[in-house]
Structures are given as structure tokens and as C-alpha cells.
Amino acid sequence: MAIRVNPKLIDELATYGAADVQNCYHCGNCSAVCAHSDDTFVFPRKPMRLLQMGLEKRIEASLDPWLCYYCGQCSTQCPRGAEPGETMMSLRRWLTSRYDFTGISRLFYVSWKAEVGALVLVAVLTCVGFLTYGFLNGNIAHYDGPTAFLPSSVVHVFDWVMAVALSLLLLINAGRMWWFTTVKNPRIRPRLASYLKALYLLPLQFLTQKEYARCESRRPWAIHLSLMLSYVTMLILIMFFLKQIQEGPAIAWPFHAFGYVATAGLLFGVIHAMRGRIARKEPHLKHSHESDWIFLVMLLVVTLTGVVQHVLHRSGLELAANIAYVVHLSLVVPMLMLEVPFGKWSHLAYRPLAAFLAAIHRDALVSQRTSTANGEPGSTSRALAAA
């Protein structure tokens, strides 16, 4: 079977942030110090080698980049300055663009101008849409009641339409990830029982990011977990309790208390990440792709406009609150519709899925090796292919 080589793959990865890949001479120090590397998934060394050889289909079928949590220890220990941690990050961006059937992820990662332009365009269209609806159906000086400029019932329906669209996009792209890494992978022949046995990993990894905690320092994991859980908390409040949190001006403490904690978590996580990327002292924050900054700025502005809107509404300044609400929604929509399925937020779906599929791969390889040891027909060729 012919193996297709892409000699320009390293140059292509440079646009996704990979640097100094050619410096790697495969000493293995990076994999030796990595808490996540094992006999089945040998990284960063193996992906670095595949990248140097231009074997893009092998990389496309690999879960290794998703199993790296970029603590930066591998880059610190590299004697050649090959930056393996940053290469794994770049490969995750590249793989995101491969899973995405629309091609939007690739466009965003290779051109920050295209990403910013798309965000601005969607923001403007969202603003025009909400203003049009508000002026036709309500009063901009009224935040609550039958003549509210943007009633919670209308925004609630809009939120669920967005949620369905986002879910479909993520499910399709997650399905493509499964197809590339597992179904089309000749080295893996998983059993249905393997899927069922590992199913618990999807919610566990999503909610705890527990593999990240295996890194030498748990501080990045704790900050990342706080940021992720804060985002998920706000999403749940908006999707299921919008009426309660939008009513006012009285504060509904059983709901708003969670919102305040989540807002604090978002602000803390974003500001910490920005300060770290400016200082560039920690290995995993030493390099920044344009998409990293766009993501952080969008999240910060969305959080701050939400705070402003909330304060104005609770202060009884309904006209100003409506204006701030339109601005806030005009930023929320492009962040959710563009950054979640096509940008860095998509990692929230791909990482738990990678942990789930990795467990299935390990189980399949053990089963194939056991079959080989028992001399079952056809098992030898599969085991050799898996080696």
C-alpha cells in the first residue's frame, strides 16, 4: 500500500504556530519526561517524526496531540530547542482544521484577519437583527414587561436555535475525528464492548479535565478547570434559566449567585492567561498564536459587557441596559457561532473525545495482541500493523 508524503507539511504547520520542528533529532527526552506519554501513545517524539517525514495521513489518524496538555516540560528539557510542546499545540490547531468539514477553521488559523473579519461581520449582523426586532416589537426604554425591547422569551428561543446549530456542527466534526482516528485506522479494530466500557470517560474528562492534573504542576490545570467550569455554568444559566436571571431589577440570588461566581472565574482565568502570555515566563505561555489572543480578547469583552449590562439593569437604567444588552449579544453570538465550533473552544469537545478514543485504542491493541498470542487466525497481521 502506497504511503503519500507531503514534503511541505512542515511549512504548512508553521502557519499554525509550529516552530523549529527541524531541530528535533529524536533523542526522546520529551517523551521521557512527559507524564502522559506511554507505550501506546509515544509523544511528542512520534508526532514530531511523522511531521518531519511529511506523513500527514498518519498524523490525521493520531490522537497523540490531543493527549498532550502542554505543561511545557518537554520543551524545557529539549536539548535542541525544538519546542515540542508548541508543536503539539500547533498540531491540535491543524487537526481541528482537518476535522472541520466547512473549512472555516483552516481559514481562521491561517489568517487572523479573516477570523477578525468574520467576527466583526457576524457581530454587525447580530446587532442589526436585534435592533430591528426590538424597535419593531418593543420600547428601547423598557427592559422588562410586555413592551420589553428584548424579551427573555425571544432571546431564549434564539439561544436554543444557536445551541442546536452548534451541537450539529460539533457532532459532525467530532464524528469526523472518530472516523479519521479510529474507523479508517488500519491499526485499530475496536469492539463494541470497548466503546461501552470507556463511555464514562466522556463526561468525566469534560467536567474534570483530570488528565491535565497529571502534569508536574497542578496550577495550570486548576486555572484551566476554573475557566472551563465557569463558562459551562454561564452556558447552563443562559440556556435553562434565562428568564430568572434576566428579570429584575431585583436580584434572584438562587440563580445570580452562580452567575457571579462564574463571572469571577471567567475574569480571573482570562486575565491570568493574558498576563502570562505578555510575561512569557511559563513554558506553555511562551508562544502565542494570533487565534489565542483573539479568543482571550473576545471572552474578556463578552464577560465585561455582560457585567455592564447587569449593573445597568439592576440600577434601573433601562435604556442604557438595553443598549449594553444589544452590544453584549452582538459579541456573544459570533463568539459562540464561530469560536466554539471552529476555534479554540472546540477543544472542549475534542479533548474528552480523544481520551475516550484513546481508551478504546488501548483496549483494542491489548485484544489484538492477546489474539496473536493465542494464535487466532488473521490476528498476526493485525497485531503487526498495530506495532
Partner chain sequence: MERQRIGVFVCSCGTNIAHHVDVDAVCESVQGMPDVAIASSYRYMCSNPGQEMIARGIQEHQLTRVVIAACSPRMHEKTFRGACKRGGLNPYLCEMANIREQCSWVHSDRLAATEKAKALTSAAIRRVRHHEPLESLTAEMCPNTLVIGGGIAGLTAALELADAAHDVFLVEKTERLGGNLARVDLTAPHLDSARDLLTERITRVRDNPRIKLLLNSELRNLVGYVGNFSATVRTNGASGAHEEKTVDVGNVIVATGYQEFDAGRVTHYGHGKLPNVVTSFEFERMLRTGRIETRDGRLPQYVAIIHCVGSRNKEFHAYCSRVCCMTALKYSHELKSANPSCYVSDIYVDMHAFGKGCEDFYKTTSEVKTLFLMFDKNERPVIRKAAPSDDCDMLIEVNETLSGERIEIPADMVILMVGMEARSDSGEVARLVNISQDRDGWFMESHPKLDPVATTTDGIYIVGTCAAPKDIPDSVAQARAAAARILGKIAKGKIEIDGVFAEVQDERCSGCRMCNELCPYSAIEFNLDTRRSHVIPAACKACGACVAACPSGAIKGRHFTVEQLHAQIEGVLL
The other form holds:
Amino acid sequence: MAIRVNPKLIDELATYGAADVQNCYHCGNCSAVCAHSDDTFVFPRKPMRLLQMGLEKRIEASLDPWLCYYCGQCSTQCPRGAEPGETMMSLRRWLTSRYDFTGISRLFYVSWKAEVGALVLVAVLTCVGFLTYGFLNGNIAHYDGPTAFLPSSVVHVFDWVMAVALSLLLLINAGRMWWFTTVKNPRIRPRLASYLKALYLLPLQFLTQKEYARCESRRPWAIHLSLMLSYVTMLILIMFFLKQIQEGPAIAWPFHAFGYVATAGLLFGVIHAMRGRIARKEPHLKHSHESDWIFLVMLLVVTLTGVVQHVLHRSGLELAANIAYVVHLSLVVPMLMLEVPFGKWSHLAYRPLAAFLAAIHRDALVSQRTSTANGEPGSTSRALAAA
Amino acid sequence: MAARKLQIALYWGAACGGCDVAVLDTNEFILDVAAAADIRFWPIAVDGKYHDLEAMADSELDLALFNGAIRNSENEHVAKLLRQKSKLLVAFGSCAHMGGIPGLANLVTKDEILATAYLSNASIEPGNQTIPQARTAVDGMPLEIPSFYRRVYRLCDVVDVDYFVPGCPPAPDQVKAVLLAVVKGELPPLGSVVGASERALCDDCQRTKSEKMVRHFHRPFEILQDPSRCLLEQGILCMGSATRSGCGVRCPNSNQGCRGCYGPLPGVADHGASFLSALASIVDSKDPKEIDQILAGLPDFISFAYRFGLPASTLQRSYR
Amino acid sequence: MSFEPKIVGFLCNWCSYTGADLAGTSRIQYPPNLRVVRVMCSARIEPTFVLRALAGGADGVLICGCHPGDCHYSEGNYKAMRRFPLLKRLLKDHGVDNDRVRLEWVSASEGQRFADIVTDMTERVRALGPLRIKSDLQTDLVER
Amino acid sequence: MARVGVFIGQYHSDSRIVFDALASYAANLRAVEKVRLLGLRPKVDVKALADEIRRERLDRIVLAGDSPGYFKPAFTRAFELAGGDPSEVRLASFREHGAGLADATERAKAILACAVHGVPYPLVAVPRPTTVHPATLVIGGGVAGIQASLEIADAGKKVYLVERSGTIGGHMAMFDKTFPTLDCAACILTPKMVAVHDHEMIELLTNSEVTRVTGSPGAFKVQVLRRARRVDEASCVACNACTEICPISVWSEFDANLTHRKAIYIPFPQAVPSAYLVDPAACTWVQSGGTKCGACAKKCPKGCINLDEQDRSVEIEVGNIVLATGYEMLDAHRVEQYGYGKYPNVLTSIEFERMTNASGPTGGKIVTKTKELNRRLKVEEWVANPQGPPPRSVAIIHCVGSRDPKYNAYCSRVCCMYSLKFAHLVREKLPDAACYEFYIDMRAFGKGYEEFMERIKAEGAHVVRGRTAQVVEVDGQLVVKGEDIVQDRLVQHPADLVILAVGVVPAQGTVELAKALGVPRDADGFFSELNYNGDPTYTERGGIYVAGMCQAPKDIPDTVAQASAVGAGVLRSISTGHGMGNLDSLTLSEIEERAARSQAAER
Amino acid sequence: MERQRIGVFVCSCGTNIAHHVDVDAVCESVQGMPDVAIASSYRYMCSNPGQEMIARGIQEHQLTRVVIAACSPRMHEKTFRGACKRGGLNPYLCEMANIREQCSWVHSDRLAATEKAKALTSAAIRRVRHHEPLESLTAEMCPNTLVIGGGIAGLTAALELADAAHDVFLVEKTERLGGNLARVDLTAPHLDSARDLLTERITRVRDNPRIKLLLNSELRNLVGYVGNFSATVRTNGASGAHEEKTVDVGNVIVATGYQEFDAGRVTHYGHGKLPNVVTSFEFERMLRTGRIETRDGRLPQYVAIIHCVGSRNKEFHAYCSRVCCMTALKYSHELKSANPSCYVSDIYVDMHAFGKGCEDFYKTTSEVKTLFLMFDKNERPVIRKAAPSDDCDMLIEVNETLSGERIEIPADMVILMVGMEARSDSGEVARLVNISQDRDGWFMESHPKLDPVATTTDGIYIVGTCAAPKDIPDSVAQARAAAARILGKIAKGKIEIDGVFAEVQDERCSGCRMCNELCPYSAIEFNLDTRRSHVIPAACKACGACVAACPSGAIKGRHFTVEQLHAQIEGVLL
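Okay, that is the form predicted alone; can I get the form predicted together with its partner chain now?
Now the full complex is given, and it begins with the chain already shown.
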């Protein structure tokens, strides 16, 4: 059955950042230089082709964009300036918006104004909410103690509520990703056993981002990993040890030490990314979508306000620390609420999931291939062995 | 001189007798010949013995028409005798001229011929394994029969020949013309071919000719012929383009290709090879396989190319 | 003394003769048994020439022309190509071994190939021994 | 009188034209009612434009700009909507008519004026004729130069053929077979080379270079540097005695550095002139200032070697100059991913040409290179030895350095076909070897090319759509990595021999020559023709013509046709006694006046 | 045979020959041969003293023939012929024996090499006895030219010749000039005006008094040979009446161009049935009139361009039509220009963007977001009507090879890039001017590489798209190339015919016509009245194919006669 091409998709993708994909003349150079591309997942050329032709369903069903870590080798070697790396990035943005059942993600990617507006709105609501709570139940001059303006227990509960809500949202979207790529993909008939076999990949990929390390240059991976680990450290501290890190004034070294390292990691990562995007020297930092900047700026200010709040608090300036805390929360909350399920941050779920699903696809394809015994000749290894 | 009748002799060597018949085919003209000439020696028509011939003075005869090739010592002996006794010796007919059909025997050896004739032939009485020998003793008496040569020769290979009259057999009109020429003394330079045209048969052939390229060769009965069109263009082997005219286009007029009995044109060294060159050139293909396929339509080509003239050809015989 | 065959070569001017010249300018050695007759095109080579050469004492004949498609006169070599198989048949019927005649395509840049062909042909003809047509013809006339 | 609207737009951003000046110039033209600047790549609102045209009651529209054709459909549509006659939409194409040069704005004005008057610019802008010297200079002795020289000389006109190397023949002489007919290059070229040498009207100046050109079209004075050959061309009989004794051996350029030649050498056996020459950079005598060696001079039986011969300069006068400087191959080292220079068995196309050539270093055998000791230099070298092992698989990579802005943005036009030819040669000579072609688009456009491609495929070459990404060595085995797009999979083919179908670039010295002659070059560095469609062999500068690869990549038939075409201009100018002068000799007012006069020309 | 006085000159070529060949022995061996007057050797026969020696020898010894045993005749035959001429001997009475390239340089056995040199020299001596003095002939060269076809190629060729002040008869079948190019709006890849290009040429042609323009005219008959053709041209009048006139021309340029492939033959494409499936030429018309719209007057939102219609396909034409790819790219630009919001799908096989500036054009076409879709040339797309619920008029179904997907492409308008094919009347033209056609009907050039505009019939040239598809610059270059060839010939005034050619001896020809088809140069004429064949010396290239093929030995190949070659064969066998 023939599928209808949609020449309009390419225009749509332009708003997600894929500006040059039409230039591709399909020499296949990019796929061949890509460290992640293999017999099962041939990209970036193939997804670029699907994009040029506007085969939405096929792209939706494709894991390829998530297997790309954007080292930019493909873009450097592209003879047509089609920027395959950036196209893959844009496809990830588009897919994110597709996985998101609410449509919010799409709105944000299509319009940065909407995203900023939403951020402001959530920030204001958060701010109002915490201020109301603080003024009703505490004293703005007190940071710690029973009259604390924003007691850690309360924030903790709020954190957990938010975490559960966001996780649910993200889980639904991740579920949709699985649905699109694996269940609805007519070419894949996954076996249940392979789900179990590959399950280890989820934590492994999440924590090590091993795949990223296979790129031509390992530096971006190292930086990204440090950023991610910092973030996870922060998350753990906040979700489980908020009391210890929030309450003071003494520094709780066993916890804060982790906090400091993580903060440094975050700051380093963010600033590096920002500087890179301004310098536009490295291929993967050449093109920046509005959403990239919003994300980075948010991350930076969140980190900075967190630092300020912490310093003020430890310096005994409780009022100032409280104000800084409210500001911090008013930034953190919208950032998390909007970025984790709807924005760039969602990839924390999609990446490991993609690696997991990729393993399942591979498994499925291999078993399908062996079942159709007279399948196509010569995978790479076989061609080599024959020689 | 005019009072004296022409003294003529006719003789056949290795021949079928057709040439002698051709002389008779001149019909009433033969009477004029008889009136104008004394036929002194003509084994087929007139009684006479070799010793009569031997008894003649040298150059006593005015004209000797020798037909047939030289196959054995008897042929040669008589040829030499006639040469000696005659002012003019004419190689009459294809066999004397070029070796003729008997000349094809040059493709096999003398031993093979004898073996076929006397040993393996189905009509041989079982157990009889006799091959005639030139010299044998019969009842203690030596018997000599003509010795069988190891190959066929043209007349001119054994004696000097003054004129050649080609044809198998020569056309009656040409026979007349030759005899008249002798009578009138209007003779061309010695060594000439007389009684034939200087151009190829195509010149006299009335079939229309156009540019030629051939993709298939056919036997005449295999296709429906266009009677007005060149036979070769229709894929029927015709040697007319390589053969002297003079016969009256006998074969093509009866829807057969010319077989080349009048021999090659003046200046052409090898009749068969020159026809080969022409024929192969017009094969309409550039693909070696296809060429072979087309040429396969020419079985036993050598016997076609040299049907009347193997002993006159460049290689003359087989070298197996 | 071993038998030294005589081979007559008919070479077209534009490819094969030039190729033979190239063998010379490149100093590629080959046996001296080949005697070359230059013609402008392999299409000029009459079968009679080959017969003449054999009857005149040659033990072998080599015909060389441009590769098919390369003919200076566009299709002359095809004419040689068509005549050759029939000539070979004729020679076979004459009892002349077909290895004694050879049609080869040699281009102007194939000096080495030309030398190889000549070497190979000389060896083959040498192995076949003398052809003796000339002497046979002479004896024919003496001993009936 | 027509009411003309002039719309000036830009398609390329790199124009040298001062558009404001152009607009005010246009506004002052008599018939012009309306001038509007549209800017770079304008979006045209057809309806609004139609209204504007109707309002202004325009009955002719001139679209001016560099490549204004890009906007024409929109304007034609608008004009039609406004009730105008669509054939009255005229183009004033600046870039296409040479307004990319120094006097861009003036040229643009002239082109615009012609369009306003409704006359084609090339009809009007005909330079004033000049008187013509009957001799012609042809620069470059490749097939284009040879053909052009013969074409002119056969008409009985004097030709100086200047060739930089020691022999004429150019690249074509290095080839084995030519596509698609596979006929032998030497068979068809060497007779022409000999004809050039023997031609009484051609003076062959090999080992020479044009250093300076002065004068004007029709009467050029050309300084030619005649490098010392050091062997008397006329008396050398190419006996090889000198080469045999010469102790110096260096890589042979003609054999694409696959084998060695001596310091005194003949480029190839069929070289024309058939005379040896000395490579001064390698010759011990020359390098030592005449104190060492000199063996060849002593050995030469005819005494025609003069190792002390000096370069000299000669001046010749000519009326026309033909540029046929050809091309050279892009330096394959630049395309790093294919490992040329790193792996000995990665060859360029020209190296493979020599290797398959029956008169080449391996006698036409396709082999992999083997390491051999250079006894004199005591170093190991990779050489193509005829006894070397034949490759079991050969990979041919198309578009090496072509269609890629990092090297050449353009298509080199011949590589697809010669690569297919290579595949044929590999399959023919090594039937057991696998042969892979990696291509992007198979450009088999010429007469018989498509059929040739099908034939090669049928012969068993694996034709893979997909540019190779890289050549790597895995356990001593070369592996070619790429994507097979049609089969939708990545491929890694082991290849014993990799042939890079390297693109072509303008010959060395093109820049200098362009400067010396005042002939513009295009963005790719090739000489610019006067007019893409109408005058593909003329240049801006009258009396100077281009033929062959130096104008743009092209195959042999197209080169030969161009080279012959050049002959037409040259012969016409000589026979009529007047040639074309410089285009810039015309003033703007002159063109305007001519345009006005021929306004009614179109019937 | 009359007695000759033959001089034999053996060259040592320094040691080149002498090293492996005993030059003196060669001299000695030939000294006693019949007719040999002198035999001497010299160090360098080709040097000036050597040549002088030959010239002097001819005079001193009253030599009637000369044999030079030296290098290859390809090297110095011309030199030695010159020396003979200077000595007062007809140059063709000289023969060379190649004892260097094919003897001393290839054999190291001195004895054998000397024997071979002797044989080669004696062969030359035997051969030269039969040589005849030959003179080159001249024929008149009529400076007028007939140009058939008034397209860009014909116009350019005519102008080029007329500008050099020679008369040209330009015959155009239709009532207007410009050919197929007149139907084109802009040219690829620079989107320049095709009309401006043509207007310039047409204006010049009309203004040139040297060009006799014959519109509505056709060539009816052509007889003669190079330099001396007589052409009969029929001009159709307005009322069906026609007049014929005969003109004398020296050369003929055939520039009859091409015709477009009939798209209706590809049934899958529905041209002629589906209203909005148009050919490239129909689309050009839309462009020229400014109305790019569907049959019912709507602006098309989706436009699809299908390449290779009738080209690169076994069913129709196997060849590539060479210009359609760039034209398609041009359409893409023009469509986007006229309606920026439309979507263009370009359905191609291989993108042939090979010309100067073309790859860049391809790239800019990508940049305007043309959707390039690739199909296999053996699996054509199928066009069908879309359902009423679709947002488009038609759907094109095709296997897209770059994605491996079977897809359908929406289209409101489909442009079929029809290929070029040989004109239906090309066979008639080929017959009239006596040139051949390849299996696709294109006229055949004399040599596809080194002589792309000449034909095997001297004086007949083919330029432009009648020989094969090509673009404008290549057509123009070819037109000029043919003009150059003709200008060169006219400049010489006469046609010089080398003395070596084939000759039918009339008294021996029987009119069998065996030779007629064999001549690749159509140099053999058959006279229907006398029923004899005849070789036109001016057209003969002396290959000897007819000589060898004449079964009655009626054709004499001058300088390569049977006698000469037989003598040479005998000689080499000594």
C-alpha cells in the first residue's frame, strides 16, 4: 500500500530547526560515517529522506533520531550542507512534540513566545502559591525552624507531588513513544523475552550514556555525562535529603559536598554549552533553536538562584535567602514542569528508552530475518568474512 | 592455303565427354566444320588409333582441341603428342582449362582414390583386394597400363597451350566462334582465353542488382525466388560476379546460381579466393558468432569455390 | 639447426602497424620470423594474399587489424572479420592447419601484445613444422 | 512609444553593481515610466503587481538583475493578469552577459537599455571590428589544442602551438581506452599528433610557455618562453642511447608516478616531437653547473645533446589566441577520508589509466602495488610491478572531490563514464575480481553512454548508489565503507585496489594566463565563455577563444567539437580581415544608440 | 614489364640499425637483384646529407624507383618522398623497408635480423617495380553551403559562414525560424531568455544578404560529391503550389534537430486523458503566456515533474535525452517563482547536472524546497485521479528508491519531461544526403570522438540534435565546428585529393554491385545507365575494402595494387 507523501512536513520541521534538510542529495556519506548507524538503524540519511518526503508515520515509528547523539561528524562531511546532525536534532524535537499527548510540547516548539509565556505564567503561579503559603504559615524573616517561611517538609511534599505528576506525564509520553515505534511499527514484531533481556539497558544507558561515548569525539559525552550526573545528584538530594540540604545554618558536609560538586557540574556544563552555542565552532553547537536557549537560560538562572539562596542562607541573611528561595522555586518549578514532560528535558526518558527499544527492534529483526531464511545477502561482517 | 582443308584433332583426357557433346551440339554447324576441315583424330566420333597420330608429321595438324584434365600418363602422353603434331593446341573446356570437376580429386590423395575404387567400394567382389598396377605381368608377359598420377593437372601444366576455351562445357556458340576464328585466322594473342567475355557474368545477367548484404544463404529450392532479382541478394550462391561470362547466363537463367565453370576474370589470380573475399564481405553482421552462423549456410565451400578449378588455384590441392 | 618458420604478417597501418612500431620504440623483443606487409586497412587483405604467401613458402600468416569498433575506416576490420572464418575453412579443406593462420586485433598502444602474439605464433608454427606447400608444388610438377 | 516599467531585482547576493545608480539611470531612459528596486530574492505579490501594472498602464516590463529569469514567471503572470502581452516581459540579465566584471554597473546599464528597447543585448553589443594578423596562437597541446590547430592550419593559416610539456597529446595520450566505444586513445590520437608535427602551417613549440601577452585583439604580441630541451629536436632519432646511460631516475609524470624515467627521457614512445629532452631539475650536469656526469652527451651518436642549452624567449605576433590549456586532476591527498597517499593501493583515476594502458608500466596488467627497493636511493618504494599480485576486488569511488563545496562544487562530467570504463576493464582483465562502483548520480548523458552503463552492469560490476564515506585499513586489508542506498544498508567492502575517480580542476597557471590575457574566470576557476548558450567558445576579450576542459569539464567529443568551433571564429576573422574587438571598447551611449536604431528588429 | 633502375638506400641510423643489422650485407645482397642500379648505405638517411644523397642518386643514376631501408614509414615516409621529389622523381615511386622499429629494435640476433632486413628490403624492391607515378587531383570547391534546418544550430552555422562572406542556402521546413528552441521561454541553468538568443540569430540571418532563406522548403534531391553538390529544394507556396529550384553547393550542413517524444505512448501517464497532465513543451507554453494553471483555471498547489518520459527505458528509447533534467529543475524554479506556496515534486531517475553551472543549479533547486523523488527507470510511476475527498487532483504512485517506500504523490498538475527522438522524417533526410543512422534514428558521425560533426560522406556535416540529444551550448559549438571545417575547405579553394585512391576499371566492371554497400564513405556510385560502379576520388579514403572485395578484380587500389602486394609477399619470403 502506497503511503502519501506530505511535502508540507518539511516546512513544519523548519520551525523545529531543520532548515537545510532539502539540500540532501542522498549520497549516504552521513550514514556511513556515523558511529551509531548500523545495519538495523541506518541514519541520518534515511530519516532525512522520510522527512523530505513528509512520511510522518514512518518518522513517528522511527527510533533513529534518538540513537543520534549529535557529534556532528555527518554535518562536517556532508557535501551539500544539509546539516544531518541538526536535522536529527530537529526530528527529536518534533518527535517529542508527537509523543506528548497534550499538544503543549508542540506549542512550545512552534512558538517560543508561548513557551516563555507559559514559563512566566507557571512562575507567577508558583511564586504566588509559595508566598501565600509562606505568609499564611510562616515568617519571611525566618528561613529555618518552625516558623520557617518555606519549611523543607512542605517543599518536600510539593516536590514529591510534582515529581509524581511529572513522572506520570513523562511515562505516558514514553508509553506513546513505545506505542508508535514498537507496537504500531509494522516492520517490528517484538518478542516478549527480548524486553526482559534488554531491560538492563534502561538504567545503564540512563546512568552512563554509553552510546554517546561512541561518537567520533568523546568530549561532548563527558560534558553531557557530568551535566546529567550533577542533575541526578541534585535530584536525589532534593527528593530524599531536602531536609538536610535545606535546613541549616550549619553545612551538612556529607550532603552538601555532593551538592557543591553537582552545582559546579551544572554550571560548568551550562556555561560550556552556552559559550559553544555562541562561538558556533563545533558542529553540534552551530545551530540553536529558541528552545535550546530557553532551556539553557532557565538552567543557568535556576542554578544561580539556588547558589545565591544557599549562600545567603549560610551567611545568615535569612530574609534574603527566603526571597532568593522563592525566586529559585519560581524558576525551578516552571522549568521542571514544562521542560521535563514537554521540553528538551524529556529526553532523559526517551534516550534510555530508545536504547532499550533499539535492542528489542534489533532482536526482532534478527529473528524475523532468520525466519525468512533466504533473506538478503551480506551484512557487513559476512562480507568481510567472505573476503 | 585456302584450298587446303583444316586438319583438326579432338581429344578427351580426364573428362566426362560433355565437351565432345558440346561440339556436336553445334548441330548443323558440324557439317560446315566437316566441310571445312578434316577431322583427323577424334576418338569419340571418328575411328583412329594413337599410332595414326604418332605417324603424323610434327605440326601437321592445324588445330587440336583437348578437353579433359590430365589424370594419368595416357592423358599426358596424348597431350604431348597433340602438342607435337599440332600448330595450335587449345585447352577446350573447364577440365583442360582449369582442371574441372576431376580436379576436385586433388582434395584427396591418390591412395585414397584407389582405396575407394578398388578396396572399400561396395561393388567389389568380396576378397578381391587388387589395385591395378602400372606394370604387371600377365601370363608372364609384362603388361603396362597408364599410370594413375598422384593428382590432377591442367593441360597447361604438362604442355604449352595456345588458347583456352572455358566452359563446362563451352557453349555451342562459343565453340562455333572459336572454330570460325581459326578458320578465318583471326586469332588473339597466344595464351588468351577465347570464347569468353572479359567481364563477369553479371554483365550479361538480366536480373536486377542492387546493393548487397546477405544474412542467410539458401539452396535454390528452399525459397520462393524472385526471378527478376539478383540471386545472391536472395541468398542463393551464385558465382557470377567472379566468373567470366560467355556461357549465355545458362545457370541463372534456369534459376540456379552460376557455378563458375568459365573461370576467373583476367587478372584474378585465384577464382575461389576472390569470390570468397567478395562473398564474406557482404555478410551482414559484425558479431563473430553470427557471422559463423551465417557462413554455416555454405557447406563444403571449397568444392563450391573451386568446383571447376582446384588445380588452377593457388594451392592446387590438399596438403594433408 | 632447428626449423625457423617464415611467417608473413599483414598489418593495418593505423592500429597494428603502429602497435608493431611501438613494440620497436619500446624495444620489446620478439622472434625475427615475422615479415610484415603493411596495408592501409585489414579490409584490404584479400584471401588470395594469404594463399599466395603460403604457396610462396610461408609457414604461417598473421593478420592484424584494429580492434572491432576502432577501425580508422570505421568498419574495415569487420570485413576482415567476416572473411577470416571462411578462409580458415578453405585452408582446412586444403589440409593446412588452422593454427598457421591467425587474425588478431592489435591496437596502436599494444606493442607488448603484438610482441606476445608474434612470439606465441612463432612457437606454434615451429611446433607444427614446415608447411612445404612451395616444395610440394614444385615436386608435383616433376614427379607425377 | 511603449510605456516601460523596470523592475530591478537580485538573485545572487554577490553583485558588484551599484543598484541605486542603475535605478536612476533607468528612470532617465525615455520610455521608462516606472522603476522599482525589488531587493534580494524578492517575494512577488502577483495580484498587487498586476494592479500596479494596470495603474501605470505599462505595456512592457523589463526585469533587470543578475539572473532575473528567476522572477520572470511571477511577472509574466502579473502582466497577463493586468491584460498585457506576456511576450513583452523582457529580461536584462546582467550576470549572464558579463556584468560581473570590473565595469559591472556600466555594463548593466547597457544591458538594461537594450532590454528597454526590446532588443537582445548581444545583437547590439558587437565590438568594433579590428584588423587581424593571419597567424594564430594555440595554447595547450592536448586534444583540444591539436584539433583547433589542425582545423586552422588545414585551411592554410599559420598556427603556433605552444605546449608546456615535452610532447603534445595532453591527458588523452595517457588513456588506454575511451568511453563509450572503448576504442584505443592512442589509435585515434597519435595520427593527429603526427599530423600536427608534419603540418607545414603549424609551428610546434613544446617545452614552452606563454609569459606575456600585449597588444589588442587582432594584433597580439606574445612572449613565449622556450625552455631548453637540451636535445636537438630535429636531429634526435629517439635511439634511446642517452636514456640507457643516464644514471638518474625519477618518477615518470606520464606514467602518473607509477614507474621511473631517466633525467633525459622521452615522455612516451609515441611522443611528438619524437625527440628526447632533459629534465633540468633531475640532471646531474645541469644541477652541478656542468661539472659532473654529462654521460648522455658523450654517448649520443649524433651529437644532438647540448646540456648547456639555455632557455630563451621568443616573440610572436598573432591575430587570434585559442586557449586550450585543459585541466589537471584535483590533488587526491586533499580528500583525506580516502587515504590517498597513505595506502599505496588507493590509486587516482589517472594512475589507473596508466596501469591499464597496454603501453603503461605494467603492460596493461591490473595489479596491486608491491614494495621494492630502490637500489640507488636505498629506500623501499611502492611500485606497480607487472608481476605484482592482481587484486581480488576493486572499488571505484565516484565524485572524489566533485559535487562537494569543500573541493569542487561542480560536477566533473567525465568521471562517471570513465569509472564505468574502469569497471569494464577490471571485469575484462580480471574476470574473477569483484568490482564495485560507488556513485551518487550516474551521469551517463551522452550518445551511447546509457547503453554503455547497462552493458557494464550486465558484465557483472556491482554498481552501488551511495558515496563512499571512507577507506580504512583493517588487518592489512583495505575496506571501503559506505551506504548502499538502494539496498538500504551500510556496506563495508574489502578492496585490494581502490580507484578514486578524482575530479578535474583548471590547469596550473590558469590564473596567471587569465590575468595576462584579460580573460575572466568563473567561480570554479575555469575560463569564462562570452555567453553560456550563444557563444560558448568566445570570451569577453575579442580574438581570444576557449576550447575544451579549460572552459569547463567536458568529454572528448564535446572538447573536439568546441575546438573545431573555435576554428570558425578564427578562420572567419582571417578571411574577412577583421575580427572582434574588445567588448569594453563600446561606450554606453553607443550601445544605447545602436539599441534605439534596431528597436524594430524583431520580426 | 619494362626495365627499371632502382636505387636502394640503406640507413644505419647511427647504430640503431647497424647494431643489430649488417647494413653492408643488406646492400650487397640486393646489389645483384634485377633492376637494382645502385645500393648504398649511409649513417643517417633522414639527415640533410642523407636526403641529398638520395636526390643526387636519382639524377646521377637516372633512377626510376627508390627503395629506402630505414625506420618506419610512419616516421619518415613523408621525408623521403620529399627527397625523391627534389631529385625529380614522383614521390610515389619510393618505397620504404622498415628495418628499425620492426627489425633492429626488436631482434637481438644479428644474423637473423640481417636476414630479415634483407627480405624486407628485397620485398620493397620487388614491390617498387610495380609502383606507378601518382599525382594528387584537385576538384572544384563550390563556396556555397546548404544548411538544412533553421533551429539554433542551423542559424548559427549559416551565420558563421555568411559572416565570412560565403553564400548560404538556409532551408527550413516550416514557415518560421527558431526550431524547437522557439517554443522555450527561458534556458537552463541561468534562466536566460531563449527568445533573446533566437532573436539575435534570426535578425542577423534575415539581415545578412549572403543567406538565402528558404522557408516552407525541403531538400528533394542531392547529387554530386564534396565541393560539387547540386541540391534540389522544393518550396511550398501558400496555395499548395510549389516550386523547385536547384542550387550548387560545396557542402551541406544537416541541422534538422529533433522531435519530442509523444507522451501519449506511455499509457501509465494518461497524457491526453487526464486534463492536467502536460508535456514539457505544453508547460513552456504556459510559462510564455504567464498562465500556469490547471485546465479549470486554478493555481496548482501540488505540481509533479516526471523525468525521463520516453528516455532511458527499454520500451521506448534506451538513451538519455540529456537536457530534460536541467529543464525540469528550471521548471521547479519557475513554478516557485510564479507561486511560492506551491509544492513541487521532481520525480527523477538520475540527476544529470553535468554541465557548467548545472550542479549549482541543482543545489539551488533543492534550496527552494523541491522534493526530489527517485525512481528506478524500469519501474515507471503511475498517475491516477485522486478521490474527491483528497486535497489534490491526481495521485502518482511510484516506488521511491532513496527511501525504499512505495509512495503516492499528490499533484494538481503533472509535467512530463518528454525526451528527444529522431525526427520521423530523418530517414528520408539520411537517404537524401547519403548518411547513416544509428538504431535510434540519430545520424551517425564519422567518428564519435574525433570527428563528431563530420559524416562518412565528405562534405556532409551533422550538427546539433539531429545527431543525438544535446543542449544549446553543445549544439552551437557543433554548428560552429562544422562551419570551421567548411571555412577551412573554402579557404583552400580547391579540394586536394591524394593520388592514392581506389579506381574502378570500367572495362572490367560487370556492375555486380558487390562493392556498393561496402564503402563506409559512400564513395562508390552506381551508374544505372551504364550499369557500372564508379569511385569518387574525392570521397575515397583508400582503405581498400572494395578492392579486396571485388570478385572480378575490377577495382584497382592505387599504391596498394594486387601486383605490388603480390610482389611484396614474394619478396618477404626470400
